[in-house]
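Shown here is one chain on its own, the form predicted alone, set out as structure tokens.
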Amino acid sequence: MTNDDGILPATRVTQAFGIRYPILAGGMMWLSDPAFVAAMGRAGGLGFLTARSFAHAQAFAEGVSLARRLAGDAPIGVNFTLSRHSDNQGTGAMLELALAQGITAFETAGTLPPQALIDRIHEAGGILLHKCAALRHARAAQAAGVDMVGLVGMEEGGHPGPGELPTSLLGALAARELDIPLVVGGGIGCGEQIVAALALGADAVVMGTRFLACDEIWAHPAYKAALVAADENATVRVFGSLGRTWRVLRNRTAEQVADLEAAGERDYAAYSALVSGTLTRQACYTEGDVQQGLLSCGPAVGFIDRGESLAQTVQTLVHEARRALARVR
């Protein structure tokens, strides 16, 4: 069964969320804003609004009802991303706003999502999605009742856990293991990426850095133009001794943070003007500097080679799995 441009086949996840490609977009606190969720359903896959990234729950009602009408008929998701550093309790009335505006796609990242939370859902008619970086933990979001798994290898931008292990090969082992659906994330950007993925068992992708130099992203051009010019070896994991892995752009801000690691410090504390949710907005996505604040990247930014619409890249990303389907058939 294919999806509706006979290309890719549906899976349990497009027909679920009612999308045409088995595509979604991960919460990418600021970056995901109501422009850029809506344009990623109009272009056919997913995207996830965070929660997170509005300073109060009225801006956050503002932010769904703008991407809705944005979206158009297109779906859009919210994400709730769950911390154990961090009070989570604002996350029940965010989603009630959201329930009330129609969002039935929600995802949850980092710790497994309470009890509470997900009857709720369920008990508004709405999916869940947990993404997680450990095979243990996807057995544990499935036992718990989420609708779905998304999995992370060590190549995801931003926070992929502390193992050691590939996409590839977390993702053919949950495949043999899950009975919920599956999508898999980290180092993804390419079509024919998205084939092999679903050739060993997943349902989906779940892609972030690839989209990161598209037009609706509202950062600053020389931020863009940053990762049009980096390879796929620019990238680097700090904060692996503090138990807070977290793969950045490597800039000044990651190169001073890792020497602060390599010296001893382990209180994060230590860390706090480096590591300003504050700096990175300002400084690199408002102001464009992009040697300042830990900028959330993964190794996929080797393949963005220019500044697109998301749809174009939707698209050239259609096309290239369509080519790889073509050599194996």
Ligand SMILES: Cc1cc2nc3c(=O)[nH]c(=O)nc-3n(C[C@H](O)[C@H](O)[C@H](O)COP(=O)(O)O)c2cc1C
Given for the second form:
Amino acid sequence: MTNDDGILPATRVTQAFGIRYPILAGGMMWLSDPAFVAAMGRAGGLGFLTARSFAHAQAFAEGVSLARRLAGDAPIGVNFTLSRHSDNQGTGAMLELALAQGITAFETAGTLPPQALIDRIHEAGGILLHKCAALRHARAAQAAGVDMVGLVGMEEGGHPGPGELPTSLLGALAARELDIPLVVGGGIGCGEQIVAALALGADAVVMGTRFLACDEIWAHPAYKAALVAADENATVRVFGSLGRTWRVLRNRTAEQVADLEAAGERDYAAYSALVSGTLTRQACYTEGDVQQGLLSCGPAVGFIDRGESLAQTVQTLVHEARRALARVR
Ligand SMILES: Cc1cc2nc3c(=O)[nH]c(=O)nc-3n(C[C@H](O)[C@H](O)[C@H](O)COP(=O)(O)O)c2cc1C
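What I would like now is the form predicted in complex with this ligand, since the data block earlier showed the form predicted alone; can you produce it?
Let us now look at the entire complex, which starts with that chain.
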């Protein structure tokens, strides 16, 4: 696929991934499923299937296969979110399963992947985008040989790291310094911001929150209605005091976590019943109780004003980008 409508420029990222628009949908735990990722590719961007959302390797392999079938000719990617707190067992096997099905686009996050994983992706002809939240981590990723760096600011929905720096500043600094293609993200919800990101030197944006109410997201209508109703002040960062900053929708669980933190609780195990991922999946995404579970979400939620298809949202972004470009010409 080429950037044939010429509204947004071709960049090193669109060329490497063979996509029309410099718009990536980062992996989203439980939600970046085959239907979502395929729709993102068909809309002209690139989505990343979250390997960790699958219960076991066989289910992951079936997910990749379904995503490829639904995507048709469009590309799909795979996200490996690595934990600093575990040995990430199983990642190597899932990588092999993805490579065997012809996947070449990978996103890693959480911590710098082991050298063996980077080397294996390259040996198989793949492209690795490593997403991180600090300039020093971006430098380390470039030095380790990843192909692209994703840099997210404190606005990011999900895990923006402990820093206080916004996406626009981090992106501008990174663009001056890094040689490899740069993707910026966190708080991006409209086309004007995409143009701004490209203007400051990024090759693409990575987005998540803005897509959460799209038709292809399988979650409960009550959750999507809450996102439509939410404004830019509806999110909060929790777990900073435990070194695990997490930006989420402000709900009862987020308030309980904040209260426990304020009371001095620093043992993550004390929170595990409240914040387990399966609770989020079951109580909120499946049953529609938005007060339960930690719901990754950033202030770009303020841009969501309706439920619509992913293709419509991407076209809105492109339209806004065109308008923004006309404004500064
Ligand atoms: C619901 C949700 C779940 C996410 N889960 C993951 C994840 O499992 N792995 C990951 O690398 N990033 C995850 N992210 C971060 C996104 O990939 C992306 O970097 C982020 O959404 C960009 O910031 P934005 O939400 O402000 O657009 C998640 C984000 C959201 C909103």
